[in-house]
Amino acid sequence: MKIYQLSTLLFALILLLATCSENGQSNEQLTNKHEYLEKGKTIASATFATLSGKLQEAMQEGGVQNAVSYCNLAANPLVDSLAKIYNADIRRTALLTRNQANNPTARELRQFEIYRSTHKAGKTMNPVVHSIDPNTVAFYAPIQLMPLCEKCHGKVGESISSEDYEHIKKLYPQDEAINFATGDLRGMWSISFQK
C-alpha cells in the first residue's frame, strides 16, 4: 500500500512540475490562442511596416550612413510609440545584435534556440505564443533578412562598403549583426501583451 502512495506521490510530483514553466509560472493552455497570435502578428506589421517605411525614406534622402544614423536616433522612440498605441511590450531580438539593448533574455533566448534548429532543419518557423503570467502573453516570431536588409547587415566589403561599415561602428561599436544573407534567420520579434 505505501510503494502504491509513494507511486502515486511521485507521479503527481513529475505532473506538477511538467506543468510549470521554467520560470515557476504556470505554463497554462491559452484558451484564447488563435486571438492572441493574430494580436501579435498585428503589432508586429504595424511595427515592421513603419520602420521599414522610415528606414526606407532615410536610405532614398542620404544612403546607409543616413538610414543608421535615423535607425540609431529614432528606431527606439519609434517603436516606443507604437508600444504605447497596441498597449504591449514590443522588442526585436537576436543572438548577433547591434544594439546591445536588444540582446535576448533568458525566455526570448530558449524561443530563438527553437528558430534556430527549426531553421537549420529547413522548416518553417512560425509564430508562437505563450502564457507568461496569469495576465501576460507573449508572442514571438521569426525575423528573416530580406534583400534590402543586407545594405546595413551583410558582408562588409560585398553588400556593404567599407565607409558604410565604419559609419555603422561609429555609431555602434559593439555591433555583432553583419555577415547576414537573404533569408537567414535574423532576428525575433518579442512582443508581451495583456490577455
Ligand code: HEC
The other form holds:
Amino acid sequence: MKIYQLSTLLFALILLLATCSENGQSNEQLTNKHEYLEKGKTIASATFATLSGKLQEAMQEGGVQNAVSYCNLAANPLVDSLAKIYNADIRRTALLTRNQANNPTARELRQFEIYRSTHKAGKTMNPVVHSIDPNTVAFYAPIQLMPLCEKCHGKVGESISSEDYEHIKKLYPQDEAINFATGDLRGMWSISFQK
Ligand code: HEC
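Mind pulling up the form predicted in complex with heme C (HEC) next to the form predicted alone we just looked at?
First the chain shown before, then all remaining chains and molecules of the complex.
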C-alpha cells in the first residue's frame, strides 16, 4: 500500500515537473521572441558596421589586396570583442563560400534554402529566431550584396580585376564566392546566444 502511494506520488510529481518545464519553455519563447530578434539585429548591424568600416578604410588606403583580410570575421579583434560583450557566437555563412570554414551546418542550410526561395519569389527575407536547445537561441538574417562588395565577390575581369582575383585565389584556392551582383543573396548571418 505504501509503495503504491509513493509511486503514485512520484508519478504525479514527474508529470507536474514535465508540464511546468514544457510550459515554461514555450511561454518564454513566445514572450521573448521580439527581444531575441532585436538582440540579433543589434549584434548583426554592429558587426556589419565594424567590418564594412574597416573594409572601406583599407580599400581607400591600399586597394582590394590590402583590404582582403578585413572581410574575415574570425580574424577581426573588434568582432571578437562584440562577441564577448554579447556573449554570442557570431558567424556568417553561405552556400557558395570563399572560406570553407564558413560552410553552412545542416541547420543553417535549412534556413538558407528558405531565404533562397523567398528571394527567388521576389518576397522580403526577414530575420528569424529559433530555439536550438533549451538554453540557446539562433538568429538568422539574409546578407545581400551591395555595390562595394562587387570588388571582391563580383565578376572577374569586370568588377574584380584579374590581379586582385589572383591575390584572392592564392589565399583562398577553393573560392566559390564570385559572380554575385548587387541585390543577390550573398549569405546569411548566423548568431547564437544564451536565452
Ligand atoms: C576586399 C575584398 C572583399 C570585399 C570588398 C568584400 N568581401 Fe566578403 N569576403 C572576402 C574574403 C577574403 C572572405 C573570406 C573571409 C574569411 O576568411 O572568413 C569573404 C567572406 C565573405 C562572407 C562569408 C562567406 C564566405 O564566402 O566565406 C560573406 C557572407 C561576405 N564575404 C559578404 C560580403 C559582403 C556582403 C560584402 C560587401 C558589404 C563583402 N563581402 C565585401 C573579401 C571581400
